[in-house]
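Given as structure tokens, the chain that follows is alone and in the form predicted on its own.
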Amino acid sequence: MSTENRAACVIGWPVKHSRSPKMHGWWLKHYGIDGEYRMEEVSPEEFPAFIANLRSHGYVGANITIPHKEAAFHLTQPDERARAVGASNTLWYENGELRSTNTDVEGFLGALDAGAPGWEQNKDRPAVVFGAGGASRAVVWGLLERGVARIHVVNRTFERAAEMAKLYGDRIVPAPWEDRNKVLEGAGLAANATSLGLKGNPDLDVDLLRMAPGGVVADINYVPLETKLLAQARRLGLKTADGLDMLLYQGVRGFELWFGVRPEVTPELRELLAQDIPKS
């Protein structure tokens, strides 16, 4: 398949660590599309002007990464998912307007569907989400969309967890950090939306034995590929979903919006991205 040359990019500060160019570059080649996907390192001070002139820079859209997601939300026309999360990570033009969404939601759900098929059978059991930042909001919103009945949000700063309950309603139950094991009792799903377990950081110390049989454990981190949390879950016979699949599935919608093809996440692409990531 071929289409007119189009370009998209990932914008961050810094941005050299991003694996998005490798992912989108593979898709462009795989589908025979005459397009490009580049990196743009843009400072917070320069970001508003860059976004205002995105089209004149030659782009039909962009991915947004740290620290610009909240600024992108305010500088574009956000959809329901972006408004729910309060941050945007994918931009595109529609009827001359710069629109935005948050595909971290579908990235998280895609990782769950791929890594733990049938996980929704647990939706009547409580879920536990560790963290109350932007990543946590995407995780929580995704679980709410899929009908999870009750979600405990556990955070070191209890007030931030309580804000999530105000934001999303009475299906959210905030909990202080010292209760992190208590709320795991009988849980059907646990999701780490903190940087704990990321290479160089302390591990997330929780007792997964308290979870319901057949429970699911997800981790948004993908460096290392198997965090100690996921390794512990697998040893206990729990299903798992990892951060690399989340990265892959969050990229699907943007590619479709920019290049007109809905790409497939394949084992070959996953292996390509996994090559330079520490395994444990």
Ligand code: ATR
Contents of the next structure:
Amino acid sequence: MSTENRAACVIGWPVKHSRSPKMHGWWLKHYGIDGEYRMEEVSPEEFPAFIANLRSHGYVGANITIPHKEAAFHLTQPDERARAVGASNTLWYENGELRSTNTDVEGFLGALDAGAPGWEQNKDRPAVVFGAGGASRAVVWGLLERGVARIHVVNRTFERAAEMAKLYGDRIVPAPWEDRNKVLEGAGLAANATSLGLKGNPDLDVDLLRMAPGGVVADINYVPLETKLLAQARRLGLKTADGLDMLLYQGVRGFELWFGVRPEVTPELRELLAQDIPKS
Ligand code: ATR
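Form predicted on its own done, so how does the form predicted in complex with the named molecule look?
Let's see the whole complex now, leading with the same chain.
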């Protein structure tokens, strides 16, 4: 496949905060590809027309960020992962058709595989996912794909956890927020998919000591790089997967689809992105 003069972009409103240009720009340079990755600030009103004309804007595909992920899902041909999450963050053309996927699933699984190799040995123990929003759906679907037997979804608004059980079936056990420590008893994996622990927000205050020995702890938040939750996990000797790795691994599939090379997540690239993120 010729990769000459190909361009992709990230579409958001606003989009300036996106770290994707840094990541894809690094890969383009690293692999010597004559391509570009740009930012496009597009309002919700303009978004459908922009997507319908993505190719004439000069793009072979795009990343989609807030607030357009659900609109992108409805305006494209989604794959199984996008359908499971109900939102799309990566678009590409296939046989003339604009397709989409949700690479947050791959990002979460990639970070687990990198940070806690062998984590799937815990899949017969219950897992606990905190949160029941869009990010949580990507996390829960990833765990289901990899065969985790039972997932407690704990959410401040219980109804949203119950909705997830309706959506994904009886491997999901919804739990009220008050039970967040109780469900950790003997758990093999815990994942924070809430905005708790993000800089400026309160921390997710749970007792990881209740988890099974060899338990694994993941956090979707990457500001700061090491959330209080991950610091607690590390002190207890538990393996961890962090939000920055999730961001990096979610970028892999898009780059591969647009530029024809499956890029590697390296310590050098991670360091580049970590540079302007507070450590703790
Ligand atoms: P996203 O798409 O990133 O998941 P979201 O749908 O707004 O964003 O979800 C944010 C998650 O963080 C939700 O699970 C939310 O709980 P509610 O469903 O009850 O709103 C959770 N969250 C945010 N602030 C919280 C807090 N102070 N305590 C507990 N959970 C919180």
